[in-house]
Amino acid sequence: MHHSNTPSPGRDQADLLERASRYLIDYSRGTGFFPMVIVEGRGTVLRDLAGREYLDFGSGQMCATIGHNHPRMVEALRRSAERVLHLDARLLGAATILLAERLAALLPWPLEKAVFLSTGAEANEMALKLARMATGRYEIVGLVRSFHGLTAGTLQATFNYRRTNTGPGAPGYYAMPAPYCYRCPLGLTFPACSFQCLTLGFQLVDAQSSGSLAAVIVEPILSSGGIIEPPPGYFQELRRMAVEREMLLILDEAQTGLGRVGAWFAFQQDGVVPDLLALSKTLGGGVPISATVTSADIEERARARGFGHITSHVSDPMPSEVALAVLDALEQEGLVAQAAERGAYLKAQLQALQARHEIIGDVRGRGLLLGVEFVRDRATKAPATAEGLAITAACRERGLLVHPQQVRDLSFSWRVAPPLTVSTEEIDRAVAIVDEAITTVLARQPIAH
């Protein structure tokens, strides 16, 4: 039977979604696909096959940093399609070289050597590989609630998702407590705590280590773990403790890099420079490209131990061309400063909602990477998971998409992260939808105390 690739009035959403259930593997961990088929995206707005519009306050899968189908990206794709899309791994297009130079100019010394891959998990795999080969050691330390990818290596350093039925873990991966001040795992309060989560964490690592500590890998803001923002001074203390153990510091800025938090890179706000930096989602603006950036010294040490890494799409010219367009948009349209300004406005609006609705226990984050945590009771902080899911669905029904972040039965939060191009009018409309959704859901299913 012949199937057209172009949706038509006769091929409605219900028909296509039924086909999806037949032919697509469901990778959603039980939540299923959303009940619409998207046919167009422009800026913050998506449109489905039925003509319905949605405000995308998740930037797709956190990748559409400069908005869906930004004209600069569309032009870069056209330009690359007319020139060359793909090359042998040892052949270089001009865009790849220019992109590496641009990143080096944006980053502080000694971060000057880059390799370009396709996904965030790949960039973290590369960072872990370089760290191990440069140090000659193998043990990796991460944080509870972290997310660095779901490939075989990064899954071992991802302490957020259940690992049920994924087989035995690799040796040499250790988790430390997350700096989750709203729900401190040690029951302490910052700053009186003096970073006891780090002190205890490294004590546990030291007790388990075989003496082969290579690196610690951390997100500047633990995004999928619930938008957990470490307190001021945390990263300086983390760096100090890592240096004591001759460990390298890997920062995974997949979701925080390139303007999202109101700075080019989150580590600039946190007062540290990592040994290895992983970039991905925000670099391609919706096109698959990631980067691992490090120093010439670390590259040289790894190469001396036989480093090599060739994949199908390493250094491909097309995504490099698009990434250059993303950097152009960020620079020439002032989107980094705009993220700080619009983020402060959005956070204030969410805090106003918090003042009106007891179910919002916390609003946190910076720039346009914000978290909203839902609780049944502000004193006990019992998670309002069922209510939060219902509010999420009510928002979607009203034309607003946000990312729920459910960490088992421990917490339920939203990640609120619209494109950096979002307007204040779109923010106002989104906040009004949230207000209405909370009011409607809680009127229907009030929280019993």
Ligand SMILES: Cc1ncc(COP(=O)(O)O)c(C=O)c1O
The other form holds:
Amino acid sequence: MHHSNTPSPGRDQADLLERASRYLIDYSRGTGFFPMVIVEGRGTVLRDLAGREYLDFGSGQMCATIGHNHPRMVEALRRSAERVLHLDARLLGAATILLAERLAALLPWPLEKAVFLSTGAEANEMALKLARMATGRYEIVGLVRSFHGLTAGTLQATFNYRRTNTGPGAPGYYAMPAPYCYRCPLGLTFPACSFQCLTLGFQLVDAQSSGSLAAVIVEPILSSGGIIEPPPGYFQELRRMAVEREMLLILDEAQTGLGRVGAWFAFQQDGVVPDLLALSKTLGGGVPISATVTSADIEERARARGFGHITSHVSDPMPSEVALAVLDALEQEGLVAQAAERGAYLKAQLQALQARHEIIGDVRGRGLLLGVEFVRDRATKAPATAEGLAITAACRERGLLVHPQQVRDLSFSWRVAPPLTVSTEEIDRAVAIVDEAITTVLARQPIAH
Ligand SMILES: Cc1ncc(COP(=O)(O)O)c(C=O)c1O
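With the form predicted on its own already on screen, would you show the form predicted together with the ligand?
Next comes the full complex, this chain leading.
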């Protein structure tokens, strides 16, 4: 049998994908792997083995904020390969120290102390652990439709992932209703609702709590849950109700942090400062690094209770070097302001599509974190899941990747989130593809009412 680790262009993708199905565990939850093999990424564009190009409007798994293989990242990888890649957890390279200082400078007081890990789930586990150790309590509150990771602790606080057949969970985790105004779980309308989802949510939490409430963990925009953007004032109200219970606020800015929403951090637009901030995906631009940032006071309180956390890659120099390059790119290329500007442009184009296509029930989100929800009927809001999946595939066939978010049989939406470096020309091309894909799919399989 012929073995080669460097497939050459033109080599049969179908053959490689056949081998993928033989040798890789299928973690796709039924959709399977996409029918191509990628050999190159530059900016917004991915190229497959057959030479076909795709606009990546998902930024990979939401990490490639500054575009695929940004030259600054490539240079940082080269530099760190020449210096040192990995060290003992208690042995520091300069990049890690400088990165912590840089984040403290970007963040408002009292967020000034950071720890660097590899994944989003790890950063959230760290936030949960620090919150528990600082408060001496253990109960955690999250939102329905949230996603915080798939490790033991974060999965319990994740309420948008099927737990079927994964055994019993842990006690002390409670869910509150999602602030999903397009489909308000209480059937109310903002602002007349006066945040009843929070009032009811905390009533349920109080009813179940054993008096040990430690923290609330939330995404500023519930991304995997369908790009649910809580209404204005929500986070201030949430903060107020958490403070009443002496609970800490953990914000998980895995996707929203570092420019994507048109601000360095989403919480700056929400008018709150969290006690603990988790950053991940966007920090490394595609290289695994995550951070948990908190106050000196919380760190001190946790240490007084014996806090410690040694992992294989804590404080590793290589990913820190890359994260510094990502911050340089965001700062020196004006990408935060660009996310606001290109995001507004893209959102307007999507709203224009919504005006023409009944199947688009809602367009939402801000900056370059946008959601498009597909419905069979705008009045009943019945989810157009089969049609949405067909349109997603039709876009892919035409060279556009968008991320489908199917929440059981409850809703089907897209996350539309290209790299912040996306050009208006790429946006125009993507929107034209979506337009054509919707028209083609619905001509083939019209929605029966
Ligand atoms: C908001 C949020 N938090 C946490 C995670 C988990 O990050 P990771 O997959 O890196 O563990 C994700 C996505 O995967 C996410 O979207």
